[in-house]
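In structure tokens, the next block holds one chain alone, the form predicted alone.
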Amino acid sequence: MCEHDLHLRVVLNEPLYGGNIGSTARVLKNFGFHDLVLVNPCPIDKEAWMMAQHARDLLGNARICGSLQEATADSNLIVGTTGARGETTGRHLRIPAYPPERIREKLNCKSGCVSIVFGREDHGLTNEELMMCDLLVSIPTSDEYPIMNLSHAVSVVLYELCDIVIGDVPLANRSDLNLLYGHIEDVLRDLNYPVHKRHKTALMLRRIFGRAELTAREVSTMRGILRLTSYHVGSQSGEGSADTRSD
């Protein structure tokens, strides 16, 4: 992937039916996308190849992973899909579920690798899997029958993103984001933040930063502030030895 490309990847998390996998491959090719990743999929059967039609090359090149973490490890941004409207999870884990056009607006003029994760046909993504995502997208559908077929949902999202404007604002690397999140947990510990609140507070901050689509420079600045905080906390306790330099 080029440094100033916006690379979109579709991740199907534990899809149950070969026909849906094949149909999804066809949808990707319809809209000009080629990166399909399958996490613990059902067998790629005859129906999958039949439904793929002229996207059989894409289906044949699909990467198969053993976990969602593996599938999204190099992603600058992870966008999860959900049937829930508005805000989802608990009050400490507030994640607004945006319609596809808002995701388009947030990605316009950005560069990096963005994984769009679609859940299982029967019950979607678990809460734990949703917590791995930086943003959530939900397709507005009728309350009478809100659940869409998997490949249909993929087509709606990709329709909104197929001619997105590629820019030169690089999203932060996943490794840098993970270092930031780990640093936050360290600072909460250094501050003697209540033990029973640390995990939920760290997750809440991950959600806030996820919605901000942080750049590499912003992550570096945040980590510099956190290092300085750790240094002063350590100095007051007689343990100050942290490196206060900014990246």
The other form holds:
2 protein chains.
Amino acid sequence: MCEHDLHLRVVLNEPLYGGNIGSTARVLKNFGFHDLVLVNPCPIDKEAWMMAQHARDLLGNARICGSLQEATADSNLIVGTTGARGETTGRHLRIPAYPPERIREKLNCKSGCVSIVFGREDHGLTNEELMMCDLLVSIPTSDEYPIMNLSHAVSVVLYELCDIVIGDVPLANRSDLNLLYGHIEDVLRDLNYPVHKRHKTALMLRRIFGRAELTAREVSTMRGILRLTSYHVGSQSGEGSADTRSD
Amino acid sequence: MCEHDLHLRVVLNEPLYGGNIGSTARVLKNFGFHDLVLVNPCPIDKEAWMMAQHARDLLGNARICGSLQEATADSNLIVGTTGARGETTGRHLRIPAYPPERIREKLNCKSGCVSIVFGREDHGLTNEELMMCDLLVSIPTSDEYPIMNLSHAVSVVLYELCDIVIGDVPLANRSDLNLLYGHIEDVLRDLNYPVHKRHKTALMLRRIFGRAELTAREVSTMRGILRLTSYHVGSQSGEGSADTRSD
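Pass me the form predicted in complex with another copy of the chain as well; I've looked at the form predicted alone already.
Complete assembly follows, chain above in first position.
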């Protein structure tokens, strides 16, 4: 990937049916993409090769990973897909789930590697997997039958993202982002932020920064602030008196 | 259908694989639609029922027709889907093929029955079938591999059309439109319009009116003009000296 390029990767996390893997490969090629990564997939069977049709080359080149972390390690942005729009529990975890057109708007004129992660056919992405994502996307389906077939969901998302305008605003690196998020948790701990709210609040901050498409410079500046905070709080050990509202 | 309503119908013309029919039924239900019509389909086999998943009711209610004409008889607007974007031959036949988002814009605030027609998995719609359509839609796919799986194409189109704002501008009836198009051919004949260009020009006019989403009143007014033209030309039999440029 050149420095000023927007590279789109489709990650199928533990897909259960070869037919869906093959269909997904075809959809990628239909929309001009080529980077398909499979995390612990079912066997690439006859059905997979049949459904791939003229995208068998792309299916053959799909990278197979042992974990979602490995699959997205070099991604500047990780976008998770979810059918549930989180009206009930786990608000910080799922909200906001953007419609695909909003993701297109957000990615316009950016550069970097963006992984779009699709979950298992039966249960989607687990809460742990959703937590690894910076941004969530949800296709606006009918309440009567909201669950789409995996490769159909891929079609809709790639259709929206296939005509993104590539720009020169570089997204922050995954490793810098991970350091930022780790640093946030450290600071919350240093601040004696209530243990039972700490994780939820860290996730809320992750969602805020995730949807802000941070640049490298912004991440660097924020980490500087966090370092300074840790330093001062540390020098007044035990005096953490921060605001502890998590909502 | 109530008078002020936009009703969307999906017509699969001679589909070859049961799996695609079942998948299409599921996609309709995913996006809140329910009117599926099949023209001379392959048998609704085990694969079809399996792929329909929780849309088996919709699949069971699909209407089966013996011709595309029968399937679209009561449609105010017939939208044909095409992979080929007609850069070479048959310009009037295929151009303009709009991207799905333009069809959404065109249908916003309209009322009536709109049939979206999808062709066979192998050869799409024939020229005769495309001629029956008022408007054409084409998904912007990659030149390297432009041909999408049937049910994936349905997904993309229905995704675009699922949030149309229903309005109260009633589209013209199919029977009135057919009378208009028939009348146009009559007038071209009365005008001694060159025989070899007549069909092409009639089709061009059909495309122009097709993309103009005519109302009943507009069709009525134009038929009045054509009647008057026929009357005057008829009274000067043999003196047709019309402009014969077809492009």
